[in-house]
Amino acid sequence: MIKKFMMPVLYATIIFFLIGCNNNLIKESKSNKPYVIMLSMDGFRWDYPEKTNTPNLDHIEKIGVRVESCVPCFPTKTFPNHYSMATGLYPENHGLIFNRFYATDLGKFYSISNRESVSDSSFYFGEPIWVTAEKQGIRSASYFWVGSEALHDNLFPTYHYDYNGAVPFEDRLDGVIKWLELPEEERPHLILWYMQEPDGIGHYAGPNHPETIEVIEYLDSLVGVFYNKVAELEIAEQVNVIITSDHGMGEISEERTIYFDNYINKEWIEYLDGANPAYSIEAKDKFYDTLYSTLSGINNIHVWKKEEVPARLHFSKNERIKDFVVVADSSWSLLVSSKKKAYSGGTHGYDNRNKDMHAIFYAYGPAFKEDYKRQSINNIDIYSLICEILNLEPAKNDGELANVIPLLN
């Protein structure tokens, strides 16, 4: 009788033990999920660390990976490239062809300074990384990343803010740390955040100016603060950090300036997208040939018919790209109106073969190799890289995981 009574108790004890072990394994598995934090410092050129004192980036280079440069997509502008990093798509495929453009398929204008258009999902194609994560059960967060203010497949990042350039960089940094200190069930495992420097000072003063160097050193100090705060987290050993940028910066001079209105008549033009030094121009039908021949005769610029844009630029297969794609030669400015005063300083948007347009890429954490250097990578490969680290099934994209897999352990 005693044996018969004890057998069910024994079975129950074993089952309870196994369930307890299983729950612990589930908790351990969940708590060991990796994190990816990606910071973009706008306009941080690939060689800025060689121009100034950046001890914190130098330290990350030793404990993680650094590539020679991160190659942006053409046009080498801010919004197209941030969204390319988020989706792994070329601008011709994700729809943000410039910072400002007329979308002929929608019959409306997009501008980075217009809140309504920035939050309008109809302008955006592709699947950004935060949507890929959310669909697959991983919480995400965005502190001012391009595209995160618009719904994609009825999804936002779990945590996100509308862009406000007045928010101090230190507050953004602290906000990211607070997300990482949330309880596990609320904590995002993917965070993208953004600073608009050194782009601003690079435009104003130029990439080689002492003021630009000073801002770079300040940003490096923030990288150091962030590194130390991440190191103090309970989850520090699970956190992977990527530090990159959307593009570089080229030196320009008011003496090297071309004005459209010195050559072409505005009556020939239907739409003109873009800004110095890259544009896309739609001709009025009867002036198509006139506009093309005139543009072709201007020195220090390149002009292509839409269908003849070099394949390496991946900038022709979208209705939003107009009849002609025009870009100034490196270090030249191309302005619409001679009423606008020529200026010196810096700009970007040139052909992405121009090394000055290339950006930085550093990374460290358990997923990455240590003290590893590699030649240039393409920024469209970052999407696949993050998917690999977080064990996500990627959406359709233009990147190649094989290009960045050597960075990983």
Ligand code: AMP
The other form holds:
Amino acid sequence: MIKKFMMPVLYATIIFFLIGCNNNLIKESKSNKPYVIMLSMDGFRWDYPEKTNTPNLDHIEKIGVRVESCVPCFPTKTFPNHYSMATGLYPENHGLIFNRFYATDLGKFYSISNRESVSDSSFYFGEPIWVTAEKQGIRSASYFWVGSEALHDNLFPTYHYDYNGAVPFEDRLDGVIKWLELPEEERPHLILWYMQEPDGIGHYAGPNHPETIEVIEYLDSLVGVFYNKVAELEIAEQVNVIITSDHGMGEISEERTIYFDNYINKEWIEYLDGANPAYSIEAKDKFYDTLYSTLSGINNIHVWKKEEVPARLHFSKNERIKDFVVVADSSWSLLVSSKKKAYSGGTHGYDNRNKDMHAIFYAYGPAFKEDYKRQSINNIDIYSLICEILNLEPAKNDGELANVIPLLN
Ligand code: AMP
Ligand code: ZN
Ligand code: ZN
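Would you mind giving the form predicted in complex with the named molecule, to go alongside the form predicted on its own above?
Once more the chain from above appears, this time first in line as the rest of the complex follows.
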């Protein structure tokens, strides 16, 4: 029998126990929430791991998911594709049609080397994944993901930096890990981060060169360091990691170079967007037919009137896309001026049917199947995939969750 004078002690014990349970419940429900960390290594071609020694990616393939290739959007360039991965939208719908273009709707030029334009929100349409997350109460962070330097719906990721290619990759990696070590209330559940290799070396030396292979193997070793650091985190078991890229890389040579100015008078042109090997060109009105027939007569390139671009390329429905879309055939270079030196090495931007343009996609963590291989996926489906893992209501997008749901547990 409990003595009367013991009742307050008993009540206090019960209350203490209940509060304790409740706290545990809160802690548990908070700490059970998944994390998604997505890394993009620029220009990491789908088959680099087959041609080089990549033990860390090979390990991730065994414990997680690997798709044969990740298919980029056309044009297979850096900014259009990073922003497609972030929004689930084709470039014709998110507005970043090239790395550099004239935005006819705004009367302004966009260029990735112009800080002002890169951080100007008026160029960007659609809702990037970090905004979807922030709007729904999930903290996000970006270490140099394309588009995260501009406000979208008045939001930035909670943590972000302005791009600075000189920041060592190791520092970026440590920065990501530091975010994951923050106290729960401050910790981001969605982190996107970026390294600009092996794109740089791929352009310079070409996709099959020993120097490129060396960089690929170094990047793989960083993946290994990252994997080990994630494994040591208190929240390791809740972390889902995606390792992907924006496009691949095709071998080019000086002998396979076409110069516009050998065929076309620059007086015919109002605007010229893009860079080797893909462009969109606005003709001065009276030269529309001349420009089209001249472009059509050039060998080893493809030209389409804007309204005749094949539907599979999803590249016509935006006023920023000009009269003609022009792209060199695989392994050919298309340069504006013959005064410019021809390149050898590598490039990208070609039709996304060219498999050299395809990227890698690996993923592991509690949300993903183990030792699971699959055919190619489209990079516009990544937005829906991340929304599904983080339990977010997706914004309107061009992706299809059904295409990627088989990757998940
Ligand atoms: P690409 O011309 O398509 O090969 O573009 C790759 C280049 O984009 C790399 O050399 C990067 O340095 C650059 N880059 C990537 N992210 C950014 C950014 N946020 N701002 C400016 N340049 C960037
Ligand atoms: Zn790129
Ligand atoms: Zn590049």
